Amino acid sequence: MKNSFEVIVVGAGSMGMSAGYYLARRGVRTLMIDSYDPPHENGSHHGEPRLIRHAYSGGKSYINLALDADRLWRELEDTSGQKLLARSGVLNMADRSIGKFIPRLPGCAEAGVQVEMLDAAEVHRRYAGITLPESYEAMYEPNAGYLYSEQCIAAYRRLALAEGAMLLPYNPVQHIQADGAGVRVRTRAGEFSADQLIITAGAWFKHLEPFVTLPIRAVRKTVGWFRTEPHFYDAGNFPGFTLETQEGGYYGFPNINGAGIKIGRHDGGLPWSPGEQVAPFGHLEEDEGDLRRTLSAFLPQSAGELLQSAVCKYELTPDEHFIIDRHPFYANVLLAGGFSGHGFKFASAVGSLLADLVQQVPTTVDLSTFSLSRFNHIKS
């Protein structure tokens, strides 16, 4: 393998796969570096699915950012040949004191994302298999669906390896050395060298400290998929779902081939540290009872035995709202990271902005939603 490269990326997980791929796809010579062999299940792109939707909290940048993601999802379908989105429609469920909902459609309406707000009963009428109290409400956005992640991030490698980027798997960063010139970068495979670099380490910026110190802290999270009563979730009459309770949050999906419907929950974990044993599926009572207890009140049919469990990880910034940024000190450096459990659905455009932030290419994306600088005030 040659050593030296127009731009390195280092993570090649959702974001740093997506962004090899349109780098290459430009001609720029792109080298990929990784932990692990893409896709895995040390990041948090496995277990799928992963909900896409576009009637977004956090303002214009997030809504304009999921329907260019979207855009980007329909292109790779093109160009893979393969089904990656199912336009199942997403059904958002919350309390209304929690008051979810109403900010957002004024975003909406001037993005042109269609939306329907629906009362307990209208969401009981339509899909019998949910019980909602009548003090939630809910709104159904019928063109958001979910993502099949994993074959995702197989189709973005497949393609920019196509495309000539290379990739390095099963290759840790041992240490990373940067100036106005260009950007080393050690691993056990030797040192590489770039122009420019791109981080996209997900949970694991930590272990590139001091190169790199941001407010990112990663937390263990479980989902499982649980068995369902014949017909009232299966995929294709039934939609992906968020559910704001004054317990929790949690969200899930269908039941897509008979693996059962779906679920996990946004708040809470387990605090972790790259370099730890991640403890497994049922370490904690509440892995499978905050899951089965949520199913039995909102969607009882579906509390059936459970058929699968996994582990994953979420990067998770103070507000919750992303990292996209140039390194305070380095220019040539690009950080993307604290996804924070929702970015998934974003890969496709977060990548390709980083493209066009490795050219200097102008782009509509309002960057300040995503700065660092709005942590200058936290002490890492």
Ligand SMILES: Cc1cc2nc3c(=O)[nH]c(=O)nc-3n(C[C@H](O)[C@H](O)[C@H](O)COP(=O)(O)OP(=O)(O)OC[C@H]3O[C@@H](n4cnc5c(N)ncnc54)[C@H](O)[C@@H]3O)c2cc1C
Second form
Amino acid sequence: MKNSFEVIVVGAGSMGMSAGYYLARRGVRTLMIDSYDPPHENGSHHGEPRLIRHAYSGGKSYINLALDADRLWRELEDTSGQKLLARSGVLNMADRSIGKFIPRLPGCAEAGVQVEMLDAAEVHRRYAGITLPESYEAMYEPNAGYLYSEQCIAAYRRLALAEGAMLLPYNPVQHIQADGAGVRVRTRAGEFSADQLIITAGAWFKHLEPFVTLPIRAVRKTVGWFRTEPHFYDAGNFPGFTLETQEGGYYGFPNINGAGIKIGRHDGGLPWSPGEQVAPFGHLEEDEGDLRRTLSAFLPQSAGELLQSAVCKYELTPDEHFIIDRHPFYANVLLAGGFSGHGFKFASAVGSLLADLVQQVPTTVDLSTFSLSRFNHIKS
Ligand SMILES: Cc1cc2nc3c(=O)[nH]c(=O)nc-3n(C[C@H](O)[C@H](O)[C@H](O)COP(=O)(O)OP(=O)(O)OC[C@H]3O[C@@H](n4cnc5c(N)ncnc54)[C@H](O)[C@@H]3O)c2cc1C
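Moving from the form predicted alone, what structure would you give for the form predicted in complex with the ligand?
Okay, now the whole complex, with that chain kicking things off.
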């Protein structure tokens, strides 16, 4: 393998593999390095699928990025010849007192994102498997759905390599050095140099300190697939969903090919640091208990046997907005991390954006929401 590249990508997971593809497609000599062999089961992208929604809170940056990502996912489907996105619709449900949806409506109207507000009775009329208290409301997004995250990464990998990108799997980056002239990256396979560096290290940013210090904390997250009574929740008739209760926030997916309904909790999670073992599903009674209680209360015909489970990682910033910015000291080093449990849907657009930033192509994405300077008031 050559040792010198135009761009090195550290972390070829959701964001890094996509960036590697868009760079290679533009003819940029790119090396992607990963500690594992992506897609893999150690980071944030396994246990597919992942929701893709467009009716975002958090400003126009997110809605526009979600729409751009959607366009690029469809393009990836065409280029790869694979079905990667199921447009199931997504039903977002919340206790009215949380006030989740009304503030989003003007942004959706402006961006042309179709949404429909439903009361609890209408939700039950459409989906007999959902029981919502009257105090709940719902916002349905007919054009939302879910992505087969591992297959998306595998497709980007295949196409990136076909476009000439190199991938070095099973090689954790041990040391990075940068100056205005370029970067040097050390792995046990040797040292590699490049003009520019992209770091998309997911839950492992802490491992790269002191070269880069970001306000990101990783947490262990658990998801379960539960057997359902026949027909209530089958893919094709039942949407993806989010559910905000007074106790916490959940998300889930229909029963796809008999796998069972998949449900996870967005808030909470045990802290995790690089190098530590991740406790398996069931380590805490609540891993299953919490999910089962929520299903019993809101989707009562789906709280059957636990068929499958997974443990994954979130990497959270203090405000749960992403970090996409240049390194504070090295303009030739780009950082993309802190995807805070809602980043996968954007991976196509983030990869393309990183390629734009490498090539200094003007971008329409408003990067201020994702800038590192927003944390300047935080004392480390
Ligand atoms: C249970 C769960 C459910 C989720 N649900 C959704 C959802 O429904 N919708 C949604 O949009 N998002 C969702 N997310 C979030 C989404 O999956 C993540 O935001 C996204 O995968 C993060 O991508 P990433 O590239 O930052 O991390 P990853 O995909 O984990 O990639 C990071 C890569 O960096 C590599 N790496 C790290 N350090 C080094 C190093 N030193 N040297 C070499 N390689 C290194 C790792 O091996 C890894 O491959 C969910 C996440 C979880 C865990």
